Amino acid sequence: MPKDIDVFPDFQRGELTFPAIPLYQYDGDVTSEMASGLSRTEALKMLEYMLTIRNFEETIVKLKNGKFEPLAQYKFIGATHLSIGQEAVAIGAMSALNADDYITSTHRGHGHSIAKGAYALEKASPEYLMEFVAGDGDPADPRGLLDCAIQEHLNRTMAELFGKEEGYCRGRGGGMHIADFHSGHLGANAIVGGSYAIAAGAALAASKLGDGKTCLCFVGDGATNNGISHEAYNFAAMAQFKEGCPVIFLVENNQYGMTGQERGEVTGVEHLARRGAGYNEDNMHAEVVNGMDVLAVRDAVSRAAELCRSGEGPVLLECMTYRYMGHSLSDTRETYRSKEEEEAWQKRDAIKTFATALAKAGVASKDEIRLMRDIARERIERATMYAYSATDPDPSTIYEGLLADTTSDEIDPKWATPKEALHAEPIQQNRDGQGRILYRHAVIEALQDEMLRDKRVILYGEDVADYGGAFQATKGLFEVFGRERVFNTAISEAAIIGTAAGASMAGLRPVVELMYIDFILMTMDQLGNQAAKNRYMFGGKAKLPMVLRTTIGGGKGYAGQHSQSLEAVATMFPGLKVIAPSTAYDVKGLLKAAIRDDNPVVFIEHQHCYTNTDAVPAEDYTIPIGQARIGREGTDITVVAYSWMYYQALEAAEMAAEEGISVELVDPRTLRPLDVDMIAASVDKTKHLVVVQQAPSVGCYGEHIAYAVQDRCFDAMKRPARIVAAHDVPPPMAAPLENENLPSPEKILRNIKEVLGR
């Protein structure tokens, strides 16, 4: 494929200028909006749902303080962050979106969840509503059926805050982690800024799938100062996305990032919207909106959604609002806020001003508004009593929802990549007379097979496109599939992982690459707090079919930040699968299995393995994830080794054979889940265990292997397990030090003999 992006020198004198960023431009009102198409019913719904959110949040305060009379003795637990005062942002935004659009939310997200669910139910079919209320409704009474559905929605929301099985996430998430995938709500997030990249990834999926959806990402002002904000803005604004990325980043600026003030204290700008100028030539269409005016928010989000749907995203909106309560219920806010400030904002209260405007315009009488307040209060009281009486989760179900048990092995033919979509003929790997190819060619073959099989599989990351990856393990794929399916990203490791999580939740099957596993430390929020926990935290609803490919090395003099073996870091997080194959045969079969798996997989390739050859069938095959293999049978001692260390252990086993020692060599292939059964069966036979791995011994994955096997085989073992590992130092650069640091066949043999007492 010819190079499509050239950069030529241009040193012509000039200056950079930026378009103006609109500030509070909306000048409409109830009358003008109704003249433009806003119906009376829609206007009243906006007030109704703002009142619903306000009553929901105020009830939480009463529960926490023991002032909710029906449950005065009830002890309400869990972190609680309220959005009282911010209702106009949630309702204005949700009223402007389509029912199937996506949102991501924040730890202060009860209002977003209530609004998203309510508006989705407004537009749902009677059949869906009947299913939602479990048949407890009358399809012949559409208004009554909708009321039943709204009540059920509030019941499930409150039940989640109570930690009940009937909650949206079965009590696994609680108030800071509510998701409703049926309505497009991809989840509230307790990590400040944590959903930035997820939203960009969901929007990427919508664009690639061509489904016309957009994703609205709610974040607070505090989140804009987190590094992931920069990475997500930059990712979404990449020029190579010719159709734009249909994501709306909506900053709900309530003036405080806990206690720190955005203006005058923790930033150097008056308006966070001006940061849009740093990411593309359109300022990301940034503007500042009156977040205390529900109609102004509705107008801004409507225009933003239209920009996204027409291929001109991303969009950055800053909605200026105010939270009346402290950061949490334990925060009295007295030390960092003045009464004068609070009173000034409360005079602009969104609910009061909108109710007054509706009455003034003759849309609703004061009695009708009063009745709406009563109905909202009664709904929340019913939801609260429902939640109190709902079911506590059974401790025996604690593992439910952690991992999906599905794959894409059985795939609809509609997902196959059509031949006319290819930019070149597929790559044919040259095999020798014994059917052998290089390990890295097996990686390429697996990726190409799966991308041909399923057009939802995309590949992106650092230098994977034209260059073919730092280790040439993606070479040629860009030429075959083009920039639509294979593209480079900025050096933004957190964004790479976070967008993959979001894209996988929204229907793609992304494979992303980090050049070195050392860089995984840059991703730990997105990998450990987001991708790994998402399915479980949200009640087992989501599928995250994403693969993170990365490499480990050592022995090249790359020193402390490019030579580590950090696989144990990934294995620390339930919800991730971790694979580390040693042979070309295994890398193809396991990578294909990983891509088809409906869970996030960390796939670790070793740089020294890339040039190894092995017999690899050209035909389609997969290897079950979680199944070890016996690389060499023996009777005296079991040695467990994976990735490059497998070959070091294999050489040690051959040396041991010359001394009359029979080594059984087990390659786990998959670290999580670990095939303890196979390893234990071997140790039951040999009575001895040595585990070899490249990382330092303290906290290494080998410790887990040794523990798991000794726990099963303690009575059979004649000696304690031995771990052969690197020294407890960062990888050194100097050759003598690095050689000393890495386990060698000689070191492994010495430890084998010591364990056997020889």
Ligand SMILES: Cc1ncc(C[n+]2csc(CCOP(=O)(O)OP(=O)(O)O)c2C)c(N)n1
The other form holds:
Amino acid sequence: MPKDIDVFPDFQRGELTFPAIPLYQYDGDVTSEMASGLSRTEALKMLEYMLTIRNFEETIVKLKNGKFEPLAQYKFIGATHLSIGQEAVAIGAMSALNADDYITSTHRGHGHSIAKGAYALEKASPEYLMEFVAGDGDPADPRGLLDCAIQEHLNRTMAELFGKEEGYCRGRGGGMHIADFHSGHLGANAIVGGSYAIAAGAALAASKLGDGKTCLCFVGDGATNNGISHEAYNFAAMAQFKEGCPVIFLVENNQYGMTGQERGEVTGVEHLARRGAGYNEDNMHAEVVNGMDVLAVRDAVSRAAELCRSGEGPVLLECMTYRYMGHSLSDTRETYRSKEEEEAWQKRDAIKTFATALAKAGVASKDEIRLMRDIARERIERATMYAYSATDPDPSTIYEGLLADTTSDEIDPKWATPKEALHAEPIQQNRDGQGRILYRHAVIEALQDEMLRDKRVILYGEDVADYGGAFQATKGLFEVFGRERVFNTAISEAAIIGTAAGASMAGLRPVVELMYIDFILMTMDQLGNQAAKNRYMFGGKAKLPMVLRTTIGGGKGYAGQHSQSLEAVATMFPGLKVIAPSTAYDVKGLLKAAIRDDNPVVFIEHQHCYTNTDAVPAEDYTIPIGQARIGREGTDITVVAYSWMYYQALEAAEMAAEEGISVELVDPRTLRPLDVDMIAASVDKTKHLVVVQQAPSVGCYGEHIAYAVQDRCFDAMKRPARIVAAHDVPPPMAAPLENENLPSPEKILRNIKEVLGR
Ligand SMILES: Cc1ncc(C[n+]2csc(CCOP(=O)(O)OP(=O)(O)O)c2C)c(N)n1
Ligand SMILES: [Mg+2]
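Alongside the form predicted alone that was just displayed, please also present the structure of the form predicted together with the named molecule.
Now the complete complex, all chains and molecules, led by this one.
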């Protein structure tokens, strides 16, 4: 049915106009805020935590320079991106969010982490605090208990910077990758702009789950020019999200990327907030905020969170601030900025001005402020000594935290999709007399089963909705589940994967589609640096139950950019599982297992297999990820082939049989983790190995299979393994060239015979 969106313009003369973007509109102060509800305690907390962040960062400077006296000899390794000068942004923003709202952060994120954790603890229950301090506090003394919890929070933060087991991420992440899932901190990101889509995805999850949460995405000014910012802004602003996408993009504009300046140098705009006008009719509610005024930031973020909660997100805030130190401690700043400029900003120092305002309003005396400074110093000293004497991770635990060993096989019935939520009767696949259906229908059946079973499973990607996907492998699901669960995205491959990663960290189980695996190269940061790493880097604490479905093509004259077999681009990342089934039976069982797995899975379908048929039980079944299957038993040689190449190898095996050669054909089905045991057992028996794959020979996954098996079976093998691959060229278009390029049954047979010396 055609969409009901009218795309025919009226061609009338006119002009496009945009609502104005407010600049520095806040005109409150301590007195006015207190008159409208800010308590004295809250006001003092803001100063206390700004002082805590400042002292934390100054301690890193001292540690690095050998000037932290108790540890003068200590060698502080790791990055030193400090946020001295920017404290009002972190504190203003976090004081405005709810305890369970999400944030994502940046390489300059110590302040964000301290602020988020502290405010989450401020708002936590005594039971939670007792658990957080592992029984160290006294529930009868709430102030003491909170103090204890704040100290514990600072200890864990500092311990992470020291790379210790007690750190928030067990020393796997360090200062640039702190995450704290207790407090909704979904992780700092050392890839500039890397968290844009993660944040939009977490907000998508909050909106779909209806849990009322908002996600605030801290990004630097430099990050706003990275491609993912555009994709994420657009994703969050899509008109089809009738409930809005509750994400606040907070640009912490400290005036410099590393040394490049957004204003006047590397962009053409005065204010990055202006970009909001490009994404939706209300400019994403963009505004420019004085980031040196903690109350102005608090006001702006409170309003932004309110907009998000009332279904009007996303929001874009640009907070003007300044980093006093260099980009890192190795940057002396002299080549790109003047002392006068630094002094001008320091005159507006957020801590000094807020302390003065508190004193002037009679909220805190000078002595009280001095005392707060001392308390901050003492807390950070304790945290530093704690971190120093905390435990170094044991090298034998290096794999801990890489993959989750859990699934959603057993789920609470509350997650089942209620019948009333369906927009149409579920699809029944037509089976022939032998129970066979198409490979593409097995995809649909698996998706539908899992979506019925668990309403956290949603499906999105390019053209997957009304059109049913470029290869019709999602056909009908939009009609059954509606736009809430099945929707089209813009052509934004990086955002598709990044949002899926973020959504999976925030409670959804998204399945997303990339039309061709060739387009995976558009997503490398989101797949390789974010989805693959976010569990390990954050100490094994995150779960990312997401599935990226994609397809391999080839053999259709589509040439270099639509015919590649790029599975090795996914298998190279620890933290991902990769599946490439050849039969419809395996598609159904493995796709269901992938959706239930709590790890990110890349699920590779093959365009040539979509119309193959196979007996596929209509009942629910899963196939364990990581188990190969013997497709044909044999005794002379083992051939390993997956995806479409399985069929080329099968034909070769049949031809070989006519020449008296008995081939054992193994389909690994899962590439990562690879079932080396089954392949090795076969090779121990046959003593010969040929690996077949569609990708070119250099840097291919077949090299890994050959290596892993030879490493186990060297003594049993009579000849080295042979890889039958495409030529080392991009896929050509012309049929004679493409035919020459793809491994054919004849070519496979020739190699089998060579390996056997026949
Ligand atoms: C994708 C990417 N490109 C470059 C870098 C190197 N780098 C680290 S921080 C930084 C500057 C980032 O500027 P901004 O986003 O304004 O954040 P700020 O450092 O000012 O807090 C650069 C270029 C990186 N980490 N990631
Ligand atoms: Mg910057």
